[in-house]
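A single chain, nothing else alongside it, follows as structure tokens in the form predicted alone.
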Amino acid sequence: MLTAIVGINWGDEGKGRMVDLLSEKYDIICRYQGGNNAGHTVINEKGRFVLNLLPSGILRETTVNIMGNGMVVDIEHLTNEMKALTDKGISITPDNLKISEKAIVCLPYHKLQDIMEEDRLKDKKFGSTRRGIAPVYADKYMKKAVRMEDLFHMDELREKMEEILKWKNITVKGYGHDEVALDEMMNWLEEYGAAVRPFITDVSGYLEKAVESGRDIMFEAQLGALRDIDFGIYPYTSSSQTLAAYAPIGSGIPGAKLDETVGIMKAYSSCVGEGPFTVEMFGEEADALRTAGGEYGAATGRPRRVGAFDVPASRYGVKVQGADIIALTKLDVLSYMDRIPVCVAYEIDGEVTTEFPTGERLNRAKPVIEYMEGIGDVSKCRTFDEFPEAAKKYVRFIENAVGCRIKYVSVGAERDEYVVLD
């Protein structure tokens, strides 16, 4: 079974929580894109964990975890993340963590470039996490990047870095910053390269054998459909493909076919970063929802923008992700509301549409809001039959509105706090 777990909206839908829950049935968990620009928060019997780079399956002793070729890896951040987990008793060895030799290294000058560009843009910034993701992906496609496999050939890497820095320093100096020093970069690569080198391997070969032998593989995405570089709210997107269709490519087995795609979406909307967010709430209404849902970025700590469930955006996300089933998260958060707002359509230039627009039309969209009865307390429910009638109605409404079957409903952060729908 090859399954992708992907976000339907703007990210932060609760993918890490669902990967942790469902990974019990899988042998291998693969991260296939992105870097440490987002975080997956997992709460289980071992504690609370925030994972930026490591696949969420690393918290299960029975899974092998893959960091695929589609990722960009800050090896300093990875080293620190691994240490934080091992300090809490999580075992991380070359047997349960394998990093693709084709994955790209995110270097300190990528972060520097990211920060300088965001500062230059000021109020026109894209809302970057300032962790170097856009610059490192740009370098990948300019063919001026460092791959993980280069860390095994430090003499040759020094020659390569010398040429790269002649080019990169043109940009760095253009921002008025001092040149990046070759020795500084090589010392960084030596120190953190030594820490991650034992985990670097031929991931494609490993996964090909796994597929041939019928092992179950889960592909874990970062962010959501609306942050995809091609199909998201460009230019307020990530710099990688966040869609399920990219999972086999970004993991290392481009010829493989997915058997199932599980889309994750919240029972309301949240968003970190800049860009159009049609359903956004403000003031006390937003503060109440943000507090109830603990809506602060796992990677950055930034307060998330929050709003009503967005039907047009979610239906679009389901379509581009090719979702077969949905996991609806954080339904319990809405328990404090007497009535629940839902965005059922957009008004754009005086016309009402249920389609999700792109470009300038999205910037002009206004939400068409309808209200549903408050769902009551669902936190203790473990079957759908136990849900209050209003909660059942809300779940079925969303299911019909987005055109995809809801199979899982999360009613809390712990592993056992969920409901499976027949």
The other form holds:
Amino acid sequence: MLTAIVGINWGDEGKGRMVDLLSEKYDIICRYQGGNNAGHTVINEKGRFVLNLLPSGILRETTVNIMGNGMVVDIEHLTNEMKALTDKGISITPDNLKISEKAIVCLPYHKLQDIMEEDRLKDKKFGSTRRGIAPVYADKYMKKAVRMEDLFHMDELREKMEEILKWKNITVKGYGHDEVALDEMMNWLEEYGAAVRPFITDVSGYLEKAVESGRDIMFEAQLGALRDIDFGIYPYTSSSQTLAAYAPIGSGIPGAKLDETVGIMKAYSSCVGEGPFTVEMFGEEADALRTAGGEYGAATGRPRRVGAFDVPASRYGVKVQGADIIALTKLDVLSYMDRIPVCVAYEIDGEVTTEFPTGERLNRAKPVIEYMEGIGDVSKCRTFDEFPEAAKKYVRFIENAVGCRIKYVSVGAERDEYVVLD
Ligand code: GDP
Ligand code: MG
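Could you output the structure for the form predicted together with guanosine-5'-diphosphate (GDP), given that the previous block was the form predicted alone?
Expanding to the full complex; the earlier chain stays at the top.
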């Protein structure tokens, strides 16, 4: 069974905890895109863990975790993330963590470039997480990036880096910054290369055999559908493909076909950073929802923008992900509301539409809000039958509106705080 778990919205839907919950049945968990620009939060009996780079399966003893070729990996960050986990008693070995030899190394100058550019843009900034993700993906496509496999050939890598820096320093100096020194980069690559080298391997070969022998593989996305570089709210997107269709490619088995895609969708909306966010709430209304949902970035601590559930955006997310079933998360967060706003359509230049637009039309969209009855307290419910009638109605309304079956509803952050729908 090959399953992708992906975000339907802007990210932070609670993918980490759903992967943690559903990963039990899977032998292998793959990350297939992105870097440490987003964070998953997982709470289980061992503690509270924020994972930026490592697949969530790392918290389960028998699961093999893959960091695929589609990823960009800051190996200093990875080394620290691994240490934080091993300090809490999590075991990480070459048997349960495998990094693709084709994955790209995110270097300190990518972070520098990201920061210099965001500072140059000032109030026009894109809301980058300043972790070098866009610059390193750009370098990948410029074919001037370092791959994990290069870390096995440090002499050749030094020659390669010397050439790359001649090119990179044109940009660095252009921002008025001191040149990046070759020795400094090589020292960094030596130090953190040594830490991650044992885990670098032929991931494609490993996964091909795993598929052949019928092992169960889960692909774990980071960020949601609306952050996909092609199909998201460009340019306020991530720099990678977040969609399920990319999962086999970014993991290392481009010929494999998914059996199932699980879409993680939040019972309301949140959005980190800049860009159009049609359903955005402001003032006290926003503060209340942000506080109830704990909507602060896992990677950065930034307060997230929040809003009502967005039907046009979520229906679009379901479509581009090709979701077969939905896990609706954080329903409990809405319990404090007397009546719940839902954005059922957009009004664009006087016209009402349920289609999700792009570009300038999206910038001009205004939400058409309808109110649903307050759902009451669902946090103690462990079956759908136990839900108050209004909560059942809210779930069924959303299911119908986005056109995809809701199979799971989570009602709290802990592992067992969810219900399964028949
Ligand atoms: P991800 O990036 O999609 O993995 O999501 P994040 O980890 O960034 O954000 C999800 C946050 O919501 C985390 O702090 C979770 O612990 C929390 N969370 C997940 N599911 C639920 C839920 O059903 N109810 C509540 N109250 N919190 C949840
Ligand atoms: Mg997150």
